[in-house]
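Only one chain is given next, in structure tokens, and it is the form predicted alone.
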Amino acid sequence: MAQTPLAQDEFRPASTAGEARRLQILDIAARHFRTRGYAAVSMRDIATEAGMRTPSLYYHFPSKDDLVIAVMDRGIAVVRETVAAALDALPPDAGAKPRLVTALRAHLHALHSLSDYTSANVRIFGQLPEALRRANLPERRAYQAIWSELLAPTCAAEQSRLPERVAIFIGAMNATLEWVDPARTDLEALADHLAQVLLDRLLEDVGA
């Protein structure tokens, strides 16, 4: 049975008038970035979109490049965010395949149901210009020091493939955005088959 969606102001503080303009600001930015690309987007569309002059819109962003950073970076956080709260309720005991395969369910759920902005960071990432991609980066080693702990175990007598194992493993998970409709998809199935496919071979050398 696939999860119902979360709605994206669960994972937002109570806001002032301002704040709350500019969040539906980004609501809207995020969702023409997953849906249409990143150059196809302009300031006046999401400004009509949103019921405002397009000079009113550079008040809360003074570019698109300020704009398409601030839906990048929350597109990772939110990810980052449901995954680290996902671990944590975890026992403190708990071995290296259940938090692998906890953090894998997380990581979908947030990907598929949470909100635009998880979607519109994997599908324009590649789209940006060098200068927009590292001014992401910051986040992404964030969420990659998750996974890097997470996976240090099954690296144990080579740890320099880490990196690329967490980048394998990142990339197969997003990478369900191009084929999955989680309206007819059971994510906790899929997040299982991932698993088995991704983590079982690898879990063995370390007898979890």
Given for the second form:
Number of protein chains: 2
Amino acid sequence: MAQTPLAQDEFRPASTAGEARRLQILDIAARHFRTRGYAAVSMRDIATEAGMRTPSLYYHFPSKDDLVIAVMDRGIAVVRETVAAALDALPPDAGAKPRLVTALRAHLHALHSLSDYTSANVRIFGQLPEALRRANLPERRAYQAIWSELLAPTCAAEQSRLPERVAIFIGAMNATLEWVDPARTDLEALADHLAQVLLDRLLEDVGA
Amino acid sequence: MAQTPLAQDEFRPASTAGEARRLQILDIAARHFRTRGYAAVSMRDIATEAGMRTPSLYYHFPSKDDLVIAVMDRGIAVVRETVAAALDALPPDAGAKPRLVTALRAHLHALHSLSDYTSANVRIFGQLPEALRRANLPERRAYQAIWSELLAPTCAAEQSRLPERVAIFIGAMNATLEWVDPARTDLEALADHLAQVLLDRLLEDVGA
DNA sequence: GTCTATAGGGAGATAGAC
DNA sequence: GTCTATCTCCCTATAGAC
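Any chance you could show the form predicted in complex with the DNA after that form predicted alone?
And the full complex, kicking off with our chain again.
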């Protein structure tokens, strides 16, 4: 939802004034993409909220494609850095399950309350023309690598299923964006619930 | 992917010739929405593939909104009827887990190989303006009711978590649309994998 | 850096002939 | 039922002054 200036600056010190303007435009674009989708947001919408006319945007970004690619790449970068930082804060001997729960919490935090970039990415990835989706794939693959490592211990004997399991986990976490109440306060409870579903056995009786 | 005429007619006998034309247009629209998203598909695209000019479409549907609502509602109706039929085919004394696995398989089947309507619904729901999304909610709630019943036994002492758990399950199943290889032949294996992740314990050691 | 003016195209939709 | 012709609107993007 709302990004605190702190949460934003954490990931990118804006040195020059020109750079600050560029980041301001990106912030506005990410927020609009997140709430209204890709095609529904026009360059005019973004310009208006930035207090300028449409053509002025083209001084900062050569095209709408370039703007949306910048938003998409930052979206993955933020969640990757958030998850990596949370994992680094764990004791070095932490087991597979606490590491998974920690990563899951960090991912949901980035997605739901930290970054409009991450939620915009999840929201509009499927709406982009194929060329723009492809541009985001390197970032996505780098993030998936983290979850490959986290989930490897759960695929003990069958590492061939690992890529699909990574996709199931990331897909399940991202899907919470579509139905969770935006006014929800207890993100911790959602994370715990998701961890329970994905990591624990839900039923005792396994017979027919 | 491809819909067999059989799979389509199963859910709607087209009595008159006019009705058949209407259904043909809906089929084309669903297939395009499924592959290219909502905003990217124009009335012209649909008309061209139906072998007519754009204005002729407006004889069958008063607006693009009406057309897309018809596709969306059918998308949920198909998956609901598919899952309900699969559950009805089970022995009456089937336990909670086999019922869940059966429903999960039927859902993935409708989503991945039976119906362009269901996959279009999942794909474009998040792209629609709020008014169109709201129009699809009654259908969605009717479908969620099935999963509420299926998942109730997994929420033994805490039925308050049931709605969220329903959303987690449906979200996780639907998320497979975004990353699964369209040429994938072994849908059974995907369903089994998803069932394992959602229903079984993935890790033995639960310590820190 | 931002502006006014505008090009150029595609969208949804309507009028009215056939 | 389908057509041609057209309206209106909004989009991305560019030209060129300031």
